[in-house]
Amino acid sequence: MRIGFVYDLREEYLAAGYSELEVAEFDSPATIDEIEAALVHLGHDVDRVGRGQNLARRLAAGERFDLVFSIAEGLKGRSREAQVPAVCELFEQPYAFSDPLTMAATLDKSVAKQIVMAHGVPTATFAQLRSAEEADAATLDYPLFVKPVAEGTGKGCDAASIVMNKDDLRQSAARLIERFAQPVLAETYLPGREFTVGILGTGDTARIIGIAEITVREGAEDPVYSYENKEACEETVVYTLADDAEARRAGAIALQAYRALDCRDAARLDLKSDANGLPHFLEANPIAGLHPTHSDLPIIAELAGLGYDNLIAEIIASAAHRQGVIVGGQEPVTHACTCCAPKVREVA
């Protein structure tokens, strides 16, 4: 197949005067050389687009892939990871990955609460404040964790975000509404172990790849799963294959907020348990980092013995099949959701 890869490059924007914190989910080149590797290993003719405005010029003029491979986040806006997929629906460009309307939902985490409460999944009991003056109307049982409603990455997460009392929640609600510009999300503290789990496929054919449980190591500088722990993450932060019940069982909730979400092709969840050891849905990622070694999904299929260029394979399997495409000259598998589904084409 010839793929369109869309990436936002860290580089690029950093050289254009942006902060590191604020393309702090942006990709290195690393990255970018990793998975077209990967992609050319496979057999597919990898056609670097770069960021999403370049797609869209490209498609107006009428250029078309048999299939765009975005890991684009966006830089503005809490419908920013949105933006490539409806600029492919937009040109009718078959793409990888969940489509608009998941990429909003998952990005603002009320929002993705809400949806998945709705389907029945756990989730930490939580409010929104738009100002540090709601804090004071918030009807929480204390400790909460506080953390802006639409970043990634770990973005404004830290030692600080676990408030104690009203005062705390509106001070670290002040901090955070100034530094990043939009809403905080309040939500009752999970004291609990803490869970990543990796997902690949659509609807029914969804399944789980690998659970993986998340230490924070005594020595971090902070004891959440923070923006600098992640970054940091090989000296901070321990990775464990888990499979025992409680484990098994974050693994089916987060199948379940998957699906409830409409995630596609490849996403990775995060959940953390309640004292009681019932684990809680946080937050689902339809775009979820690809560097083999430095982002969670690539590390959950290593630690599950799929590799790298197998997770790479699936992701597209999964695109092509959901869309129609024919690889190969392999009869493309139908699923049963036929919304998103062209006519069937054929690629070399």
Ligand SMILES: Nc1ncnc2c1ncn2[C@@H]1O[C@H](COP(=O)(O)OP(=O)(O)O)[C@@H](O)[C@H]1O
Contents of the next structure:
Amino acid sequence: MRIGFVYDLREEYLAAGYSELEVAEFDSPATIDEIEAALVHLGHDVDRVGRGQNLARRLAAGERFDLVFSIAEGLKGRSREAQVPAVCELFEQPYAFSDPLTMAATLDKSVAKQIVMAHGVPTATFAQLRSAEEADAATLDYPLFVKPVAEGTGKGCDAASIVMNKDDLRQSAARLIERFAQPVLAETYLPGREFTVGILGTGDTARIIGIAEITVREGAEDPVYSYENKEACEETVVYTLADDAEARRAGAIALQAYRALDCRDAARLDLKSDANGLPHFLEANPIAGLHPTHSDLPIIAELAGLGYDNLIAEIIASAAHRQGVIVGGQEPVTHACTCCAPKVREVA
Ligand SMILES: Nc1ncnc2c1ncn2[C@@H]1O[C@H](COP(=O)(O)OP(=O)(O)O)[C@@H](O)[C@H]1O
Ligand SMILES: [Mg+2]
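Having seen the form predicted alone, please provide the structure of the form predicted together with the named molecule.
Now the complete complex, all chains and molecules, led by this one.
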């Protein structure tokens, strides 16, 4: 297949004057090289399109790909992760991963929590604060955990996110609102085990590839799975495949949330347990990091014995099948989904 590869390269944005924190979720040349190598290894032709604006220009000029594979998270706005999928839909360009609605809903943790709650998925009680003053009206039980409502990679999540009383809440909320220029989510602090669940496929065919328990090592500066700990994860974090009753419950809850949010092809869901060992949904990542050794989804794939190339192959197969794109002469397995193009197109 001819694959249009869309991504936001960290270096490009740093050179343009953006800060490390602003580009924290963007991709390193290593990630892009590794994904491209896996796609080539799987027999595909890869066209490095780069950022979403390049894709929009090329699609507007009439060019099409058999499939767009985008890991671009966008720079501005709370629907930034929906931008590339929306451009693809505008030009009837088949693409991998979730659609714009899911991308936007999952980036906003408050919206995602409301959707999964409506489907009976356990998630911590929460309030969204648009100003520090709104903390005074919050009636939640302490301790609470405070984080920006629409960020990722642990940005704004550290020891100071754990607040014990209204004064702390006001201070932490003020700090995060100023730093990230967006509302904060204050939710019940979950003191139990932490899991991240890798899921592949779409709808009824979605399946768990592995459930990893995340443990921040003793002696790490911060006890939270924070931005700093994620960046230095090789030294500060232990990832273990977990298969006990609590972990399996986390997996079942993650799968329920994946379907409630209509995730497609692949995603990683984060959960943390309460004091009674019941896992709660924290958030879903429909554009999960794909660095082979540094990102959680490939780490899960490796621990589960699937491996990096097979992970990428399964994502491509899922995206191709639901859009009727035939990979390597195989019949597509289409399903009755209103958001998928019915056309069957044969490609190498
Ligand atoms: N309610 C909570 N209770 C305890 N820890 C939390 C809570 N919410 C988040 N965390 C910690 O902060 C980390 C980042 O939070 P998460 O919601 O996954 O956001 P991100 O998009 O930054 O990954 C989690 O992996 C977890 O360690
Ligand atoms: Mg997370």
